[in-house]
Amino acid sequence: MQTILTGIRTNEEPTIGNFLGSYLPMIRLSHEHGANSNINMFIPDLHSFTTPIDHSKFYDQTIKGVKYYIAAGLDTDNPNIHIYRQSRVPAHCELAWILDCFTPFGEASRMTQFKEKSEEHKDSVTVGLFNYPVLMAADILLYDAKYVPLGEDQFQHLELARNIAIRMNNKFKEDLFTLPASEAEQVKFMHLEKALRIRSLTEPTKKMSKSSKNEKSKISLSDDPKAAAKKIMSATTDSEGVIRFDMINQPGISNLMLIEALFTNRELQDVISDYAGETRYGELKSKVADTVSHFLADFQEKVAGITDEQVEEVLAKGEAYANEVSNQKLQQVQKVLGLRK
């Protein structure tokens, strides 16, 4: 069966805009395809020590994460899904390192997340920040996954595990690692006409990021229904004076109307429609606002239910699998490099 992979760090609590950007797609592709498809879920925890987190939360974050794929709609009764933490599978790492001595520095040198990372931390860069590309190579390599849905902010690493995948194949004249799907049939396998990007609330030019200092950017899973219902009435939008669709000249109140479009599993021409010609944004801003909110409450009230003990039973079982299959992988790999027979 083909593999389906994505992840998703829990060090920072997610946004609505990770919710419909990634949760979401990756629910829907899982109700799709997880008839004939491994759907592998993984929580990337390793990568969240490239920037600085509270170690002291963190473990207990990394449930809540596992339990919102749940409340998201996440069947966890489907032998063919797996939720498995990074860390729980050692072969990541050993892979990462091979990988690590058939990548070029200067390759790894280009990536432009390390480059905006790096000016905002300063103060803690750390070897880890420039080296997580690989890591995430190995994470995509270690299970042969095709399709990995993914922020278009990250479509230059899987460009670079396709290389490092093209690289050794070719080297070692050895079907070693399935080649991932490129970036335009990635977003085809979506449903997306191009990668989701749900804006800053305050700087709508910008992606909603959960590392944002500024609350108000952003609107958190775990945001209080009627405080994120007051961060959409405050939101950024521009002085046009005429609700139009345009991310380009009018981004802010573009997002709204996404965002709304999304939320109510609605098209996107059609919220455009409801709007066409209005002049007063408080009543669409009304309207999400409300949205937003009654979606946090059930979504919310959902997480709730789940328990620890459940969480762990589903990560239990996913790391078993994600064991057996990355062995062998691995150990395959460590054949054609001369270190096992």
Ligand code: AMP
Given for the second form:
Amino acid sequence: MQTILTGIRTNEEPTIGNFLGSYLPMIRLSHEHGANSNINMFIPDLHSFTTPIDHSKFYDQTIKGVKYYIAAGLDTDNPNIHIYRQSRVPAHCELAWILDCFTPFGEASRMTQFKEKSEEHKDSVTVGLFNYPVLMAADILLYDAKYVPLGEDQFQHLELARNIAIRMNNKFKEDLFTLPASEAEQVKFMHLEKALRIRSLTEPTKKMSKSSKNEKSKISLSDDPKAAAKKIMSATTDSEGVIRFDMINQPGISNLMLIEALFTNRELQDVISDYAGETRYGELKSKVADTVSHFLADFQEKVAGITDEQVEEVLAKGEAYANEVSNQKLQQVQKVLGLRK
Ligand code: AMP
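Moving on from the form predicted on its own, please list the structure of the form predicted together with adenosine monophosphate (AMP).
Following is the full complex, with the preceding chain placed first.
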């Protein structure tokens, strides 16, 4: 049975960028393939403090992250759907160390996210921040996951995981690891034309990032719906005076059209046609503000209806599965390395 896998860190409140780029594709894929594929939706809690966080809130945020998966539409009654915390599955760290030793330093040093984040957190650049893509490779390779629905920012890390898998398969055993699909195949599998990148509301040339200090740049899943609508209304656009979909020259307004299309499950082209030749940016903004605030109100009501006990139950089941599968893979790796007979 093939495995489709993804994880979303919950150290900061996930944004609608995370929702549209990662939750939504995964939920759709779970509906499409959940009867005959493993759907692994894990919480990468060990990835969460590669940059400093508030640890006093961390546990509760993790539990909330699971509630978000369920509220987004993962069917927890489906035995093929597995929700687990990375930290409760020790094989992730054990395999990460092994993969470290087969990852050239130069290759890991090319990761643009490390370069960007170490620039942002100059006084706290840790080995963990550098090493995180290798842990991510372990997260994927342990489960032989072929499809990993991701936003655009993570594809370089996926490529690293592919390179590690190719190198180890060539050196040790052809079928040691399933090779994750290439970016082009992943995007096609998600029914997209290209990987998604929801932009910042204030600086639309950049991605909407949950770690941004500027609250106006992002809409978090826990934002008050009315406050979120205001952020959309004050989103940075341009002075062209006509609504066109052009991510290079009019990224702000284009970003809003993309958000509208994704939340309403409409073809982007149809939304673009609705506004063709339109000059009043305010109308588009009001429509998007309405869509996003309705989504948030509905989503937050669903989250509030999920109990901690429900989460504990789902995690106990998911973590038993994850330990069983990952330990088998780890043992195969230990054998070929000569750590085990
Ligand atoms: P992270 O925020 O790094 O935990 O990312 C979790 C998932 O959300 C990954 O698949 C990212 O690619 C995706 N993601 C994060 N930000 C965005 C964004 N602005 N647009 C689209 N996808 C995103």
